[in-house]
Structure formats: structure tokens, C-alpha cells
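Okay, so here's just one chain, in C-alpha cells, the form predicted on its own.
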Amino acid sequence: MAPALTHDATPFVPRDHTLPVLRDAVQRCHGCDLYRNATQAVFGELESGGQAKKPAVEIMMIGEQPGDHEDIEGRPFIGPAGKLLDECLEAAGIDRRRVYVTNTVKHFKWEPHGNVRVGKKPGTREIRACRPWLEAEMEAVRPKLIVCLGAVAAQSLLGADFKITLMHGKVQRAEGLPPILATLHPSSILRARSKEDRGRQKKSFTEDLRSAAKF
């Protein structure tokens, strides 16, 4: 019998906040109910950081939930979405190898579309029961600044009034988190209407990665 839910993680995270450590501990997690319709959790990634308990990384990049190709996978940011973001990273002279990706819930939320399980958005007691992983990986990656990719992210650290389409590209202050700056999700551009918009979006999504880059 699964446990009872407490929609809380705090009790699933190890004390010890060390990036293998939690990578492992966060499959046991049942701090909500997201977990019964995922394949497995997704936890963060360092592409250059091998086994490193704790290394320092100069961004950590921050998105809203795995997605299909993620859930199945295992790792964040591999499908479309994360190859838009791999191209628009090395357009903004970001070394993607330097970059700590994660997302604000670790189990893929979805519905199907027949044979499709499409991406659902995660509700406010979700993402709240998944904070606790969210600030493990804050304390074992050090990073200079944060990146919140879409507005979930963005809502997560900076509030619920925080709208993207007026402070995106800006450097945030919030108490006892590094600098934060927020910018679109890769899968909102993938989503555009017409092939405008895409690109028009595409540009704006590059040129706030630069100024992360220059920060």
C-alpha cells in the first residue's frame, strides 16, 4: 500500500543534500500524488559535473515540470523543448556543459490526448510540495544566478504577481535565493501560432539568455 499522501517532500529529502544523494532518494518520493502517472521522477542535471556531490555552477536553469521524452528518459530538457534550448544557449555564448538544468516539479503531469499523454500544468499545491528538492539542489549547486524558464518557474521564487511579459531578461532579487532572471519557456516558442511569432519569440528568448550570460 503506497503511503499516505502528506503533499509535502520534506519528509522524502535526505539530509544530506549531495547531488547523487538526492538524484537517488527523490524516486522514493511520494510527497504528492504525481508520482502514480509517472514513468519515474527527473531530477536535475550538470552535463559536465559527472559524480561531483556538490559542484559550482554559474547558472541554474529552472522550467516547470518534465516532459514525455523526460519522463521516459529520466533527465530534463532532452526532448524538442531542450534541444530549442541547447541552440538558443550557444547563440548566447552559454556553455550548455556549465548549466544546471531542472524543473520546479520533478514528476511529469499529463492527461491523454488519445495515444498522447499531453503536458499538464501543475497545480499550486504541487509545485509547493516539490519546493523542498527545488532548495537541496539550490544548497549542492551554488549557483551565481538562477534562470526561470516560464512562469511557473518565474511564480515559484518571485510570487504570484510576477508576470513574465513585463520583467522578463531583468535581474530579481528575493530574499535568500541568489539573482534570479526569468524568460520564456523553450515550449511556449515550440507552441507559437505562426512561424512570426515563433521567430519573434525565438529572438526575445536569446537575447534574455544574453544578458544572463552577461551577468
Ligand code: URA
The other form holds:
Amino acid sequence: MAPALTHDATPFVPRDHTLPVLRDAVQRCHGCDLYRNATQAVFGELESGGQAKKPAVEIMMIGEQPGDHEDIEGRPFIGPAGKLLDECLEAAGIDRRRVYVTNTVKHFKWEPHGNVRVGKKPGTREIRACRPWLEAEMEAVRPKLIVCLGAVAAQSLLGADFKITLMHGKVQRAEGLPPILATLHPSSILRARSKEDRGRQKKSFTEDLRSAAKF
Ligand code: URA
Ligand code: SF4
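Output block for the form predicted in complex with this ligand, input the form predicted on its own:
Okay, now the whole complex, with that chain kicking things off.
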């Protein structure tokens, strides 16, 4: 039987699922079109000892996609959303050095608004195309808990019907995956309409992170 044609990252993912090998290979991925307009792929990392083959990780956090800063620097969550994440992790008593941070989609999807590159939500096909990288990362990292930041990550792992508003902060089980807890995305907190909304969302986000820490 002829092999099924896959339009995803599978042909680009090496057999060796160790982080340095994966991080090098992702730069050559053409699993979907997003590589065309991005500066580089942004792979996951552990702030401390990101080069270790099997790092000691408790939590793997999955965002949506790199933003403008991340695309340029090549590292996840180093822009404004990353600052907010750091602050809330600290408030929740989680040591970021034990957290492996990555994204659902590894290339920055954007459109120009004047001179500004504005992030555009990745579509179902791109999310699906990039999933083999996420699976390789899960295998390399073997986290005790996965924290999905926002709907894109949650829906990638828990299905399109998953509702953050209803299910956030509660540990979910999905076959073949580590326990998963979904929460808000720090970027959406930054986009909140009013100061009050932002404060409320930040509090809820920190509480969810505390639940993750307890778990
Ligand atoms: N938002 C994300 O989802 N990921 C990043 O790396 C930065 C911002
Ligand atoms: Fe490959 Fe993912 Fe980049 Fe698409 S977004 S080219 S699947 S690494």
C-alpha cells in the first residue's frame, strides 16, 4: 500500500527525540507554510540547562505561537507575554527553571499592520501540521503535568470542543498524554479591555498556576 501523503511535520522530525537534535532539525521544517514568513522556528526550552538531553522537568507549558520578539530572538516567551508569565509563575510559587516552555506552532504567523507584524491565530491545519514536534517534545521531556496556555494549545491536545472558560484550572486526562491543565493565555490577559478585567484575569491565571503547582 502506498504511504499516505502527510502534510505535516512528520517527514522533518528526526528519529532521535533528544532536545538538541530536535531543536536543530525544526529549523528545516516545511511541514506547513508558516516557515515562509518567519525569521526562524522557535523551539521549546528549559531556561536552565536547555541543552540537557533529558532535563528534569516537572511542568511543560504550551503557548500558541512565537510572537514578534520570540521570532527575532528564537526563544519562547521572552516578550511582554513572557514577562507576565514569569511574574505569575513566581506568584504561584513555581520555579521557571523547572518548567519547559514551548508553543503549539513553532513559526510566527503574522500579517502586516503598517510597520507592525501582528500575530494571526494559527489555523486547524497548521496546528495539526506542527503536532509531531509537540509529541517529540513530550517524549523528550516527559513532564508530570502539561499546562496549556490558551485555547489553541488546549484544543490541540484536548479537542476542538474544549472550553477554557468552563474547564480551566482542572486537571484533564487524555489518552496517551500526561495529565493536562488548561488556563488563560498571558497575551489575552494583556489584551483585556479594562484594568479591572486584566486584574481579574491575572488573578484567575495565577490561581490556575497554583493548582498546577499543588498537583
Ligand atoms: N505567545 C505565545 O503563545 N508564545 C510565545 O512564545 C510568546 C507569546
Ligand atoms: Fe513546521 Fe510547525 Fe513551522 Fe509549520 S509551523 S513549518 S509544521 S515547524
